[in-house]
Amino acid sequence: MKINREYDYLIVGAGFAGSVLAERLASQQNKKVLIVEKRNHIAGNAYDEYDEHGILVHRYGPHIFHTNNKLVFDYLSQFTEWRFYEHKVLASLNGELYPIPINRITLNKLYGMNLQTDEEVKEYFQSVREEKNVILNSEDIIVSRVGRDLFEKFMRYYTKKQWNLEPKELSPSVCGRIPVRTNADCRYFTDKYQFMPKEGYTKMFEKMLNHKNIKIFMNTDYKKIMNDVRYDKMIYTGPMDYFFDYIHGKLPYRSIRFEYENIEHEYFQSTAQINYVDDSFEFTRVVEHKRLSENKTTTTTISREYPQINGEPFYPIPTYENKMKYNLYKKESAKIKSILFCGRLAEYQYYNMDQVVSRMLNMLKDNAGLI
């Protein structure tokens, strides 16, 4: 397949990395761009679509979009409207239902209590946690926080499902992501800017990536192709163990299998998330689309999410070990000046959305670590 055209930048990926770098080069500095996607949709995790049933689906999971930056808040702004959106978690424990992240509300129910301030809540913390003089892992950072009873009632089996690794093997980065509440605030995010994409995330990246500068070649492998693009430059935002043909061994992440269910019923839980943290279910979290959503349907479709280690690659795993591994990926990749390697997969790092979106825009700002 010989490609006629040209190309400043051939960008392999198109999830939020590659497509914001994308849309920023063709609009700001008139560069043509091809974007080069293994799947057959654009947007990445963030993938959304409507259900046989007229619901919108997050395929790879919800994705709740939150930040306090407003200069990210903006650039997306020019690509969709937005629909007010708060996300609440509630915790299902031995068929009982409680708040997520941990808060005062939690703690009154769990153990019938009555605490009434932050105060007190507090002083309950500080009674019950263990000192750690150095955090280790992620076991470490939970049960100095809130003790060891919360640690296992919350953490402990949610995390081992997640990732069939014990929270004292993991970096302290995973749970610590967690807040712990010290009031009565049940939503799981506290940003300044708490949205969803009107019409989906798949509808925001199609206008993003409407360029007459852009080109995009989906259920393409870049690698089949490499030899027929004329390109200046490449941006590469897949698994970095892939390009270097796993050379020191396959980086490992955990993935996810969806199992979805439409209800003929309106409504089927009375949050769009519950994570089942025991051990007497497979599954960790049930989503409710249609609460992300707010579509008007008389039915609703839900997705059971069973975490496993092969198939897509969602969620770098946070070992010591796996980072070495990393971290020798990351030195090959240094001696390559002409390829720019960045994104969430190709930096074996977990971001939120609003971040790998500020941290392309970053890149970009006066050029700053662009190749």
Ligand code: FAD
Contents of the next structure:
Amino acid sequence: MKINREYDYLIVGAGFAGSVLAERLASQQNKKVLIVEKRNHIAGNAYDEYDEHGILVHRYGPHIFHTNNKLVFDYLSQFTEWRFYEHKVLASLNGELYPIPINRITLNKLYGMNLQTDEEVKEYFQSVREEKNVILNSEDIIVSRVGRDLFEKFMRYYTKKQWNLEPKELSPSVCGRIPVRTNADCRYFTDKYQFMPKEGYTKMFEKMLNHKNIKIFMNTDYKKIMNDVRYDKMIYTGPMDYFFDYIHGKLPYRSIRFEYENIEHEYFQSTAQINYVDDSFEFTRVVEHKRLSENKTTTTTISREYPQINGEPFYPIPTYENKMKYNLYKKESAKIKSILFCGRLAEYQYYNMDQVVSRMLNMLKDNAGLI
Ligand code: FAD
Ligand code: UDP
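To complete the pair, please output the form predicted in complex with ligand FAD; the form predicted alone was given just before.
Below: every chain and molecule of the assembly, starting with the one above.
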């Protein structure tokens, strides 16, 4: 296949990283961009679509937009209207439901206490927390905040299921993502901007990529066409090890199998997401998708998440060994001046959506030519 038109940029991947850069380069710098996406859709892991029951489902796990970054919010607001949404998660432990992140209500229900103020909760944590001089891993960070019992109950088994590693084998940043509250705030996030794209993420991406300078090849692995396309520079947002033909071995990414079920009831569970934090179930969480959008349907669709090693790469696995291996790839990538490696897969970083958008916008600010 020969593609005669010449492009300024070949962008691999139509997720947030690839799409934000494509949109900016096309609309602000009048660059001609070809996006190559191996899946049959845009939006990367934020992809959502209506299932056959009329319910908007997130195909790669629940994607909740939250940010404190006004620039990111304003930027994305050009392509979507928003619906106010604050995510609330419950943890299922031995058949009982508790607010997660751990807060005052969690403690009172779990231990039959009657803590009334932030001060009392702080004192409680103080009495059970383990002193750590250095925080080396995900176990250290949690036991140093809330003590061993809460760590064992809410974090240990969920983490083991999610990563197939003990928390002490993972960087503190993994479990450290989850805050600990002394108040009764049951929201999963406390960011200033918490919204969902009114018509879904895919529609937002469609608007972003609808530009005369942007062309997209779907269902195409970039390796199949890269020698047939004429382009100046490449932006790569796929996995680093694949790009370099695994010369330093496979870089582990964690994957998930999503099991969908439609249920003949209006609702299935009391909140959008329930985390199964003990080891009685193999899945980590159950998401009720219509609670993430404005769907009014008589049935409901849920998905159960079964983490696994094989399959689509979703999560970089933040261990020391993996970071060392990634650094070998990073050194290789630094030798290639005409290719920019960015995004969650290529940078091997556990980024949220807003972090990726912010990084891409900053990159453009710092260097108008990018690479
Ligand atoms: P991706 O979205 O992974 O996009 C990369 C694209 O490159 C993919 O479409 C892929 O198909 C394509 N690609 C890869 N290799 C090739 C190739 N060889 N040829 C062509 N195309 C290729 N963030 C939040 O802010 N809130 C959340 O609630 C949230 N929940 C999440 C839940 C799950 C289960 C997961 C996995 C992630 C979640 N995230 C969440 C993170 C969010 O998905 C990422 O921050 C975001 O998708 C990163 O965008 P990206 O463009 O870097 O990567
Ligand atoms: N986690 C946990 N119990 C919970 C929620 C999270 O142990 O109820 C740990 C687990 O290791 C998880 C990490 O904290 O992978 C980050 O949680 P988050 O909800 O941010 O995961 P994501 O939505 O990114 O999968």
